[in-house]
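Next up: a single chain in C-alpha cells, the form predicted on its own.
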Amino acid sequence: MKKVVILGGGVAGTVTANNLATKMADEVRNGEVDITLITDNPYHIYEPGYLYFIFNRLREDELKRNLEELLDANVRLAIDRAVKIDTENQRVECESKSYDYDYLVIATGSRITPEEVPGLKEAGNWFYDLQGSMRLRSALTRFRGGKIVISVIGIPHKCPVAPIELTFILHDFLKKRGLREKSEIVYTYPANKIFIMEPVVEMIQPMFDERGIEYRTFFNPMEIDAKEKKIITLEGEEESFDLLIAIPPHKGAEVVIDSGLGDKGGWIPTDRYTLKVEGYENIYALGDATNIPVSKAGSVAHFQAEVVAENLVADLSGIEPTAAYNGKTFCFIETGWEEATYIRFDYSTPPKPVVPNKLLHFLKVAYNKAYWLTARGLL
C-alpha cells in the first residue's frame, strides 16, 4: 500500500485531498492507496471572510465548517498537531502518534507573528484570525471619528490585496455612518509604491486620491508606542493614530521551521512549476507554505492543488508526472461597499484590472457562499 500524507487542513490541503481521493477512488477502495490529512484544527476556515466579518457582513458560523464534512469519504482525517517532519525516515511526528508516508504534501500555510513588532499586540488590531477580527469588529463599532492607520507590516502576507479592500470598504463604512468627515484614513506600505504590482497601483492610487485616503510608502514599522498611540518606523518617521489596523508580519509554520525545511522566514524552497520541495522527489509543497514568488492567496492554493493531485496520481501509478503550475492567480478586489474589480495573471501574463462595477462585487459576495464547493473540490 502506498501512503500519502497531506499536512494542513486549509484550502490547499483540503482541495488536494479531495481531488486525489476522487481520482484514486478505486485504488483507495482496493487498499492500494491510503490518503491521510493531518491538521490540528477540526474546522476548515474561510479566511477571506474575515474582511466581511469585521463589518458584520458575514457571521462567524458562515466562516467555518467541520472538516470531516468537507472531506471525501476516501480521506482519513487525523486531528493532531505535527511537531516534526522526518524526511530521512519518511515520517510525520505528531503529538499523539507518528504517520509514515511514501508521498508527503505540505500545505501548512502561513501564520501571523504580531509579537515580532513591540507594542503591536497591545495597541494594534488585525483581521487575519478570528480573535483579531472579533476585536477589530468591536473597535470599528465603537469608533466615532479620528485617525485610522492601515499599516502593512512586511511582505509577504496572506491575500495581498486585502489591505486595499479594507481601506475602500472602511471609507464607505464611515461614510454611511456619517463619520467620514470626522475621520482620517492613512494607508501605509513598506515598498516604494502602494502595492507591488504596477497595474494595480495605476488603478488604485487615483481612487485613493479621489476619496481623500492618504498613503505613505517606504513605511516600515519598527515599534508601536501603545501609550502615545504612534508608530515608529525604521526610516525614522512617526505616525500617530486613534485606531491602528495592522497587517502583521507573517511566517511559515512552526513545524516547517523546526524540521529545517524552510528558509529564514519559514517558507519552503519549492519548484515553481512541479511544486516539489527542492531536493525531494516525494514531497510536494503548495499554497502559502512555499517560497514561490506568487500571491499567498486562496486561488493560488486552489490552482496548485489541482496540479499536485494530478502529479500524485502519476506518481502512484508509476508514471512520470508532467502537470505544471503556471503561476495562475485570480483575485477579486473590493473597491467599496458595492463595487469590485479583479486581477488575473500568471508567470507570463501581467495583471490588467478591469473597471470596478457592481456585478463583480455581487459575484464576489456570491462566491463567499459558494466557497464550500471549492473546498470539496467541486468548483
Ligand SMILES: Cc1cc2nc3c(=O)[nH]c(=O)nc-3n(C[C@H](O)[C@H](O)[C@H](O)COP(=O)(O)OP(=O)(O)OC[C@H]3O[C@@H](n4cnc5c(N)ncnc54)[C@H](O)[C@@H]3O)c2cc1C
Second form
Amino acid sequence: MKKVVILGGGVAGTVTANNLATKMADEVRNGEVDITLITDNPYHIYEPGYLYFIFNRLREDELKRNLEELLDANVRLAIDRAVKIDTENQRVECESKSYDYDYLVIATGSRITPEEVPGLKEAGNWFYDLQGSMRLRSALTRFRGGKIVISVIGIPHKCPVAPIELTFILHDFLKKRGLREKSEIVYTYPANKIFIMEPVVEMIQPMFDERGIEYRTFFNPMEIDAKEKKIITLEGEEESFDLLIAIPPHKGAEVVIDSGLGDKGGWIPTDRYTLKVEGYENIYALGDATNIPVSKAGSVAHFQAEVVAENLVADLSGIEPTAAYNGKTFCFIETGWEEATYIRFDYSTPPKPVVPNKLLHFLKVAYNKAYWLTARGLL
Ligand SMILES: Cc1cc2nc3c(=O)[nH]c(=O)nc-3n(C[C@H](O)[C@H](O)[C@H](O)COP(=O)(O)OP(=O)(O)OC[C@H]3O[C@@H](n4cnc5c(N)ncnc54)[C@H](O)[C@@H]3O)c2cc1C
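Structure of the form predicted together with this ligand, given the form predicted on its own:
Following is the full complex, with the preceding chain placed first.
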C-alpha cells in the first residue's frame, strides 16, 4: 500500500486531499492507496471572511466549517500537531503519534508574528486571525473619529490586496457613520510604491487621492510606542495614530523551521512549476508555505492543489508526473462598500485591473458563500 500524507487542513491541504481522493477512489477502496490529512485544527477557516467580519457583514459561524464535513470520505483525518518532518525516515512526527509516508504534501500555510515588532501586540489591531478580528471589530464600533493608520509591516503577507480593500471599505464605513470628516486615513507600505504591482498602483493610487486617503511609502515600522501611540520606522520617521490597523509580519510554520526545511522566513524552497520541494522527489509543497514568488492567496493554493493532485496520481500510478503550475492567480479587490474589481495574472501575463463596479462586488459576496463548495472540490 502507498501512503500519502497531507500536512495542513487549509485550502491547499483540503483541496489537494479531495481532488486526490476523487481521482484515486478505486485504489483507496481496494487498499492500494491510503490518504491521510493531518492538521492541528478541527476547523477549516475561510480567512477572506475576516474582512467582512470586522464590519459586521459576516458572522463567526460563516467563517469556519468542521473539516470532517468538507473532506471526501476516502480521506483519513488526523487531528494532531506535527512537530517534525523526518525526511530521512519518511515520517511525520506529531504530538500523539508518527505517520509514515511514501509521498508527503506540505500545506502548513503561513502565520502572523506580531511579537516581532515591540509594542504591536499592545497597541495594534489586525484582521489576520479571529482573535485580532474580534478586537478590531469592537475598536471600529467604538471609533468616533481621529487618525487611523493602516500599516503593512513586511512582505510577503497573506492576500497582498487585503490591506487596500480594508482601506477602501473603511473609507465608506466611516462615511456611512458620519465620521469620515472627523477622521484621517493613512495607509503605509514598506516598498517604494503603494503596492508591488505597477498596474494595480496605477488604478489604486488615483482612487486613494480622490477619497483623501493619505499614503506613505518606504515605511518600515520598527517599534510601536504604545504609550504615545506612535509608530517609529527603520527609516527614522514617526507617525502618530488613534487607531492602528497593522498587517503583522508573517513567517512559515514552526514545524517547517524546526525540520530544517525552510529558508530564513520559514518558506519552503519549492520548484515553481512542478511544486516539488527542492531536493526531494516525493515531497510537494503548496499554498502559503512555499517560497514561490506568487501571492499568498487562497486562489493560488487552490490552483496549485489541482496540479499537486494530478502529479500524485501519476506518481502513484508509476508514471512520470507532468502537470505544472503556471503562476495562475485570481483576486477580487473590494474598492468600497459596494464595488469591486479583480486581477488575474500568471508567470507570463501581468494583471490588467478592470474598472470597479457593483456586479464584481456582488460576485465576491456570492463567492463568500460558494467557497465551501470549492473547498469540497465541487466547483
Ligand atoms: C484577512 C485575509 C483576507 C484574505 N483574502 C483573500 C482573498 O480575498 N482571496 C484569496 O485568494 N486569498 C485571501 N486570503 C489568503 C488566504 O486565506 C490564504 O492564502 C490561504 O488560506 C492559504 O491557504 P493554505 O492552505 O496554504 O494555508 P492555511 O489556510 O493557513 O492552512 C494551513 C493549515 O496548516 C495547519 N498547520 C500549520 N502547522 C501545523 C502543524 N505543525 N501541524 C498540523 N497542522 C498544521 C493549520 O492549522 C492550517 O489548517 C486572505 C487572508 C486573510 C488573512
